[in-house]
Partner chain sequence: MAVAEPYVPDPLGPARRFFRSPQSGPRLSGSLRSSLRDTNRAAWYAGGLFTALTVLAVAGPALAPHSPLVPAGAAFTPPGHGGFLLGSDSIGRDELSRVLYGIRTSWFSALGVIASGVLIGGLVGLLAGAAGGWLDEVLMRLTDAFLALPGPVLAIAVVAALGPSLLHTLVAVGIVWWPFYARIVRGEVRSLAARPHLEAARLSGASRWSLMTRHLLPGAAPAIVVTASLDVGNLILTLAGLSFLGLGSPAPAPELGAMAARNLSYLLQSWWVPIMPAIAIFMLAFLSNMTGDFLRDALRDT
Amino acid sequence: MNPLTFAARRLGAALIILLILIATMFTLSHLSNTDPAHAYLGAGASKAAVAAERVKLGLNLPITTQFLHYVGNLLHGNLGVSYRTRNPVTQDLAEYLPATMELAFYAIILALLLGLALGIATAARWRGARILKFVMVSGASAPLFLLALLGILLFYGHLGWLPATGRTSIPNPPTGPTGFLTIDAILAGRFNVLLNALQHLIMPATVLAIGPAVSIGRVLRGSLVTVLREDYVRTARSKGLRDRAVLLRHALRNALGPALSMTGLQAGLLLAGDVVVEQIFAWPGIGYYAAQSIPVGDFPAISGVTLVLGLFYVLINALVDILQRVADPRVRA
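Output the structure for the chain only; the required form is predicted in complex with its partner chain.
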């Protein structure tokens, strides 16, 4: 199949999946035990006012019409109004999203690098490989909040090397044009902000990256071990190349595919963990927004966050599939 046709098909599938997600969220909003009309008007509202609000919100219409309205509103970027902040959810998300994007971006890069290192180190023949495998099982078993708490205890409480909360401690940081504080700081020429932002990023990004890194490392190790048994690797060895050159130059390229797919899949785990990590580190992203919305049952806000995270997840995985198709001719068969 032509790569372009494949890309179009893959994106079509992604679209259907997103529709299913939207239908799920619509169903959930109707299952929700909070009546939106009551939530907006407060407990003391009169019956007439609630009835009028229900009409205003379109809750008296047939369910199919409501669904079409719901989809139409989504396409216009209208996700409803948050019960808690009383702002349109879209506005809240726009405010909180850049921080999450930045954190997730660095966490995924870090997970990929760490995963590569772990995969190569455990596939190579040396004494530390066994110990490293044990460390990896531990990393995969540690709840995010344990890692986060231990990190704060050690690097903030005990050593005082790293800050524990927020994106930056410098007042009036540059805002825009990208929303990534690290990039905006470079563009504005304020390198003290860049340094400070990076310090704030280290702990949350590392905590988020460890779980996915272990999964990526395991998959990479598996495919490396398989590739290392192939004939061309033996040829490379027998023509006198050193182990390291064989591993890094010859085997790694061909073993990378499954690890990249895993990175896409792990993005989902990372996004779910993001909610926990942002709450612990008071990182002003959509995970923090969601965590604040959960105790008060602010369903429009939570549903908005779920839709955005779901959209990212589906797009990232479609992109990984398409890229792999382009990069590795063997997948095209």
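Between two forms, the rigid core is defined as the largest C-alpha subset superposing within 1.5 Å. Residue numbers count along the first chain shown, from 1. Keep in mind that this is a model prediction, so the values were computed, not measured. First, how it differs from the form predicted on its own.
In a rigid-core overlay of the protein, Arg84 has its C-alpha displaced by under 2 Å between these two forms. Taking 2 Å as the criterion, Ile109 does not count as shifted between these two forms: its C-alpha moves by less than this amount when the rigid core is aligned. The Cα shift for Ile202 between these two forms, taken after rigid core superposition, is smaller than 2 angstroms.
Next up, can you give the form predicted on its own of this protein, since the form predicted in complex with its partner chain came first?
Next up is only this chain, free of partner chains and other molecules.
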């Protein structure tokens, strides 16, 4: 199949999944016991005011019409108004999303690096591979909240090496243009902010990355062990190439496909765990925003966060499928 056709089919499948997610969120909003009009106006609103607000929100229209309006609003970037902040959810997400994306970006990069190290070291039986495997599997076996709390107690409370909460402790950090504090600090020439931001990133990013890294590493190891038994690998060795060169130059590329697929799956789990990690580390992202919205039944905010995370999840998986096809042309639709 042509690579462009393959990419188009994967993106089309991602669109269908997004439509199903949108329909699910719309259904849940109508199954909820919370009256959107009453929740927006407050507990003291009169029945007349609530009835007028329901008409204003279009809640008196047929359910199919409401769904079409809901989809139309989403296409125009209208996710509703938060009951808690009284701001448009889109505005709130624009404020909180960059922090989450920065944390997720570094966590995924760290998961890939640790996964590659674990997979290659254990497949090649390098010295120290067993210790690396023991440490990573032990960390991945612990619940996220426990791993986060242990990290805070050890690296902040006992050793004092790393900060425990927040995104930075330096006042008036740069706020643009990318929204990634580490990049904005470099662009502004404020390297003290860069160092401080990286220190704040280490613990939450590691907590998020350790579980996905083990899964990626295990899949990569299994794939490498299989590939290393292939005839072309034996031929490369017979030509006098060192084992490390054979592994890195010849076997690794053909073994990456399953690991890339696992990366896409783990990215979704990483984003799901983001809510817990941001709450513990007081990281000002959409996970923290959602955690504050859940207790007060702020459904527009919860729905907005869910849709954004769902969007990233399906796009990451579609991208991984496309990259897998590039890495290994033998892959078929």
